[in-house]
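In structure tokens, the next block holds one chain alone, the form predicted alone.
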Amino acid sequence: MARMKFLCDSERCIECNGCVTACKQEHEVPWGVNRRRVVTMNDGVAGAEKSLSVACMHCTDAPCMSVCPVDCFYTTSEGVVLHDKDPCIGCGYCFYACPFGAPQFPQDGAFGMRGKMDKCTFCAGGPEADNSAEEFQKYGRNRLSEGKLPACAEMCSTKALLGGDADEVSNIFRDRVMNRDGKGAGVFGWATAYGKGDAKPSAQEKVTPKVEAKP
């Protein structure tokens, strides 16, 4: 059985927010909730600015599941972490436990009355019958049951966001890294980190310095 995972290639992400828009449109996500968002690191720093598309990463040992007092989180056979809204009491523990800020309160009610939590479903729906009206109303479209990948990954124009079988996603990203800039294994820094002692002297280092004769 495949294990579903997300991976975002920061070298390809152009911060177009196409993935965010695709998610909201596909699932009719309520106002105030972004199941996926794009964050930028080192904003404005030339050569160091990177963007990442972030959502629920469907952790193998999910912290949201560990802290939920009513056990409304569960993991499917494909490794997708889903949230049952019926027993959810909206305590927000999962929001504070998640390192990605994936579970969110809907922002359509008064403070303290924000209702059930909402999160990325990897386009896998919820505990209701597949592709039923009840499932769509609570969790959005169940694309996995249709044999499709998450809408955010399919919509990504630069294919920076990868979603699917963890082994396939890892292989794709590994091939990209190995072939990027023609550096091969050098992109990992092995030659720099471990080869300094064995490095051959450069042409400049081979030149014997001239010794000026003393008067």
The other form holds:
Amino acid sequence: MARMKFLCDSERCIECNGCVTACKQEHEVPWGVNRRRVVTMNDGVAGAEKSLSVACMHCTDAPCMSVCPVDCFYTTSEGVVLHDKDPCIGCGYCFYACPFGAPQFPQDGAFGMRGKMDKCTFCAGGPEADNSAEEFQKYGRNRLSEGKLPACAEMCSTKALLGGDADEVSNIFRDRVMNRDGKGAGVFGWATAYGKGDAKPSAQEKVTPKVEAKP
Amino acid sequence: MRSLQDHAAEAHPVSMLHTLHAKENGAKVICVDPRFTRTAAKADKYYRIRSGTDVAFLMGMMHHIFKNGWEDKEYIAARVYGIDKVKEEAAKWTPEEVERVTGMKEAEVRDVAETMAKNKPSTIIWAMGQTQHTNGNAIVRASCIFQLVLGNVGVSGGGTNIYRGHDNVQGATDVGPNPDSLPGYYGLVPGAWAHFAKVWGVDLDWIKKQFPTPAMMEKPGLTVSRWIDAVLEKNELIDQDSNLKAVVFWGHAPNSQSRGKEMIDAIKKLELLVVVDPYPSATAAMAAMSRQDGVYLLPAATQLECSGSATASNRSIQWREKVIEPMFESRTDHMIMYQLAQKFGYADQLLGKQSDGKLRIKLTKGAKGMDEPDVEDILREINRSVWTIGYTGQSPERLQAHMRNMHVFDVKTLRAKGGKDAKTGYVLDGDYFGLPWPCFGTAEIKHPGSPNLYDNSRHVMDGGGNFRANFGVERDGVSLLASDGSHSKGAEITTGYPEFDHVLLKKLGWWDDLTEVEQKAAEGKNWKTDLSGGIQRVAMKHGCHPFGNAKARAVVWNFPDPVPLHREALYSPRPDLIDKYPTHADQKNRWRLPVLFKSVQDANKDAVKSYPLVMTSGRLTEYEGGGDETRSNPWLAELQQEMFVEINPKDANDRGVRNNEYVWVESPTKAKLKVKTLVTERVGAGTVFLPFHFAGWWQGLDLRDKYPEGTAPIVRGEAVNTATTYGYDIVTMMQETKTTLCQVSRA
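Next up, the form predicted in complex with the partner chain, please; the one we just looked at was the form predicted alone.
Expanding to the full complex; the earlier chain stays at the top.
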């Protein structure tokens, strides 16, 4: 059985927000709810700007699942972390637990109270019958059941965002990394992997972002 | 590999994939731009340049190239005319002078030059950052000459890559929106009119009668960039009888044009204003600001609501199918054109009605059962007529076979490896995807399309080429033809040769290669006007190019600056450089209107004292063009909710403004824009950047109630072009949007 994963390649992500738009349109997500977003560090700083597209990472040992007081989370056989909106009480505990800020809370009710949690479903819907009206209304489209990959990754203009079977995603990314200038560790920086110290391959200077010097 | 003044990551995100992929395969990417763009963030190196000084930088690079002997001497000798004059100009651009003008250090300029010279093939990518300047023609020509000097033109992986701003801009350009040419760059000469009258099936005398004078028919018309002057200019200064009285905005955003403040005056003065667009657009709101009548909105269908061919930047053509029927009251562009022609009484001529009553372009049923011209027949008319650039081989049948069989085309070479279309039996083998023009001859002779222009390493029937002999065979006693031995692969003529016509075919003894029918059609004709395609077929049969084999011109003697020169912007932040690098003298008549250069520059020599910041503009990924469609789309509107100005922390701090605060941006026209600050080092100190997709605010006022009910875009904001200043390129009449001045103050 495939195990689904996202991977965003920071050497390719150009902050075009195509993934965000694809997600919003596919699932008709309301304003203010961001199942996916592009995060840019050191925006506009020469040599240090990096962007990454982030959503629910569908963790193997998901912190949201561990802390949920009503136990609404479940993992599918393909490794996708989904939740059941019916028991969800909108407490926001999962938001505290999640390292990625994935859980979102729409405004709901007359007094603008928090609604039930909403997050990326890896385009796999929810517990309702596949492609039923109820499923779409609560979770959006179920593309996986139709044999399609997540809309965000399919829309990605530079193929920075990869989504699908973890083995395939690794193979694609490994190919890129092996071809890149500096190869292997050069891509993410020798210093990141092995700490500061000896000057290493020349590529290191170029690709090691300035952020590392900051706390 | 290098990107100069293009911002692919934001303006052409899908194209950026190719750059990133090339980088992974070892290509070096260098970005030179006044702004540290998202493209720059992905480049190996980024160098900042002062806006509008690209010629100085390019000449500065050529200075290093000639000094070090990095130029491709063999290529230049065989294929380039006039490089000595370029050498003389480049010699003046010493590293010190380049730094004084562009702000770029010697090491930076030399680094780009050396990287380009020593990593061939190398390419340059650009877009509006080079063209939308008062010396835009000089900038793009300097880029082309730079590539010629390195022998990078006509080479796979080399050339110049100019990314088009919208879907099918290339196709629109090819079929003649420019006021100085009929479709296919045939110009406006009598022979061109005769050629098209024949193809259209329209009586030439009838066409002549539509113009008040022959001069109106044969001299270049008004350019779209200057329509406001055609309305407002004194009548005696205009090179036509009347001022402009009616304007049709057909899929065109008013806020993409400069001098918005004056546009309001022009809109007020018009007798008729028509908007043909899927959205009422800012035109409707601007009209409502100034008048109550004489404005018509015709809802047009989008590209998803009609089928047809579209040409991409690489000259390849794709056939697209209709996805949905036209919504609401909208109609396709060609239906609107046909219905207008009916009202004006020339529908028969539009369709080419023959004496037997048969139509050259048949009618088919479109939205709500109404008639519209058949799009396949429209393409067939292009196939019958546009021999100049090889738009003749791409029949609807061939293009549709390509679309049905995309999988047989190699993604790198674009070439079909085998394959037979199941529906028609068409054999795809050897075709390049979309038959990029030139695809010479008729569809039957199966030219495969040309993946790279001017590539003489291939046979002409294999997509190869050479430079064209479009400008005569000799200039001041110097031959313009390619040197002996320089020709496309397999050509039977191994020297340079002129364009093919009936005389040349006879001289070569190739006339009898034509069939009898072809001979009849080709008599007295040349490769561009022979409607049988026989001249092209026979030339190519002998491995020759129908358009001849000549040198590329580094010196363009018919342009105001035969060799590209740096000229300071009209509103220059560097008045100390104006004496040495002045703009052109004022022009009395270009494209029917006077054009001001020197008088504006002189009058604004001191503008920088009150307006010390360089104001430049550009695109965002989220929005497209004038932005009315995309700002009306909730998924996109959410991502960019406010118009903003990017300002360097130093400039912001000096003015006491912080991030995300309202400021006034005022230009020398006294127009004032109320926008939010985005304090960032993306722009250097002394330069501010504003995106151009916003409209719907006017100098601090929200125009929401000026849009027809329910049509105001979700996101509205100040249009940067409300504040842009006067300035046009002397050759192209392209507006200056990239280098002007402004001041920023707290709102």
